[in-house]
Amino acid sequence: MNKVISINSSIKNFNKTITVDGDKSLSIRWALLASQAEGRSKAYNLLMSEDILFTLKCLKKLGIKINLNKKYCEIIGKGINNFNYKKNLTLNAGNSGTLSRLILALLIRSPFKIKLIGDRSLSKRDFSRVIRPLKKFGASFYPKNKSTLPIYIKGSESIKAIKYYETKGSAQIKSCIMLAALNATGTTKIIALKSRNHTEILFKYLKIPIKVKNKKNLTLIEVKKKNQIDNFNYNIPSDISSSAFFLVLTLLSKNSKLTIKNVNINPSRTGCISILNKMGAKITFKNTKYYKGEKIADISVKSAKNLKAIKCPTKYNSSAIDEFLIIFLVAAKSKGISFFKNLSELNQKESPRLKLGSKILNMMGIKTELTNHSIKIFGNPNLKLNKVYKIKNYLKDHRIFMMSTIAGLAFGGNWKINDADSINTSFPNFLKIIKNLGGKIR
């Protein structure tokens, strides 16, 4: 189905308080590890997204109890590696690279190949990443030199703990590694570079021997194999990559303030808020306390007058790449030349974001210059569109629908975007806070 929105109007200004989905990442690993668990665990504000009913589909093909209703999600765990595995297995990641990079990592002790499968989009994303540590595990995986879906998987009884040096800044390839070395013996040793890091801290909270250290732009992560993990409840807090995009509206919209309740402001995700304060947002936290080792904060911003360009500095990078297209956006309409770089892991997500992001900016006359890995925005401090812009074609990528939307809604001009239906993977919810927002949508 090919849902298309109109835009007409910019939006009016507003002072509002919102809460927004819950964290995507976080409710990816809880489902994870609590199917590793011993007995019942209980998530709360569980994201509802496709991504997500993609987990719990797949656990429940092997052989977890799942009860989902309106209140809480619960998972019977059957301890580590106890899994109903079946000959002829076929597991359905859909679009979540998420999902299907790291359930790999709890499949190495399966005696029997599984084919795992996802949509177009994520057939095309690159898998050798996770199949080259999960290989050195004791893994073997099917067509051999194969690096995307479809692709299968047989697992070994012998798994033992290895050291590996992951180079990409990608949570998920370390969280694999993480996940896989509960079945290993012996200590996997793993130098990352800096990313998210929400599963050392929910492996420190469930008492999984793990060590961290971090050493400038470097953690180094020591796993050790648990014979339990304890079940446990979890009350998912607020997604900031999907909060990044109100406040970004909220930035470009005239006389409007905005506070969204009840937001993960772990420091590994919180890249955006330093970007956009460091290009004149005055973005602030209230309430501030730590939930199981997460970082929890409302959040509020209101709009503001004398955005400048950045050199962003890519520190930034690790903790802010699913919030730069909407970054993008505000470096549009800043005082002189933006300018982002290293930015390579754009182009492995759903889309090839820096070349789309480049051709949305291009397409509301905004120059830019282009590389593989960087970009240059021109940016406008006067920019008002009139025109018609038409967005088909982006191979159905949510965060390039809803960047577009937030344009349209913040610059005016008559926009038709395509894929309405591409939110149900990572934010349900997301038109539907625009419309109470005083948004109008066709």
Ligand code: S3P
Contents of the next structure:
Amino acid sequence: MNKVISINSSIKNFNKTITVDGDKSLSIRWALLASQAEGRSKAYNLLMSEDILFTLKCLKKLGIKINLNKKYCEIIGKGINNFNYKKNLTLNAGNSGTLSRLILALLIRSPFKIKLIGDRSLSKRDFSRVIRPLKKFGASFYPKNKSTLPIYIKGSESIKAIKYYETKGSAQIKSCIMLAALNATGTTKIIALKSRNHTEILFKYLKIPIKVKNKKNLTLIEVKKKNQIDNFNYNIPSDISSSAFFLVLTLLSKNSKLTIKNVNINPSRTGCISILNKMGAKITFKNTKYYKGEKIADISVKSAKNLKAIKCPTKYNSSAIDEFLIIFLVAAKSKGISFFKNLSELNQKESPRLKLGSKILNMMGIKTELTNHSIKIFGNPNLKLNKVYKIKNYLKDHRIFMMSTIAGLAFGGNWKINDADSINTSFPNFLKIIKNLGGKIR
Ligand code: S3P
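Mind giving me the form predicted in complex with the named molecule, seeing as the form predicted on its own was just shown?
The complete assembly is shown below, putting the previous chain first.
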């Protein structure tokens, strides 16, 4: 169903404390690892979005029992590689890159071919990035040489440890290899460009034999097989990628203040905060604490007066990868020309985000210079909109929808944004929170 929303006025000033939905990366990782543990694991505040519901459905199809109620989600794991494999099984990963890339690793001992499918967006995305390492471990993929969904995976009895160079700075590739290593004889060695490290932190917490060494922009990881993982409960903190939309809405609105409670501020995820602070924001953390190795805090932000352009250091690319669209809106209102480079991976997301982000800025009258891997944004500190803006044909990318909504609320104009249901992918409460802050959406 295509639900269209309209925004006809910018948001009035607000001063609020909110919570946003649970972290997507941690929710998917908890579910997948709980399925490999022995017995009952519970998660509280699990993100109840489609990416997670598709994760739970895939696990159920593989014979895992799951109890879901309003308070918690319980997964009754059967141990490592104890899925109930059947002939002619099809798993649907929906829109989720993370689910689809990570679950393949848990199938590398399947005696039968398993078909993996996804929605229109996911079916355009590259899977050679995980097929290559999983083949090295000993799995087979069909049709041969195909790198997009649908694909079939067939496992093998003898999965052997590998050595792999991960050169895209992708946590999905790194995590896929780490999960496969749980099933492999020997020590798997990964040399990876830095990316979010939730899987490493969870492996340590679960006492899976892992060694991690951090070099300047590389992570060296060694993982060994484990025969048993104990069941584990988890309180999922809020998602910084979802929070980022409201941080930016506050920065771009007048006389406003916002606190977002209990957000995962793992340093491998906070690139957006560093970037926004360099552009003139004053975003601060309070009540910082650690939970099972993850850093958590309340985040506070105020309206910004003098935003300035940034030549964005590429060291932030991976830790801000899901936030660039919303950062581009800040660049649009900053003094000077912002420059973001080495971002070809942005075009590999749920939609080609570098391209579509630039197109939306152009619609707003902001000049950009775009290549396949970089964008220059010519900011306008007096940016105010008063035309009609129609957003459609963006492969239902949840983050394009949310970026456009924030643009309408921050800059004015008459916006008609298609496919409101896209928020169910990652942030079902997005529009409810906007209403709570006083945003008018029809
Ligand atoms: C994720 C990794 C990132 C990110 C995605 C979630 C994860 O993708 O964009 O939303 O949970 O591992 P890449 O690994 O492709 O960069």
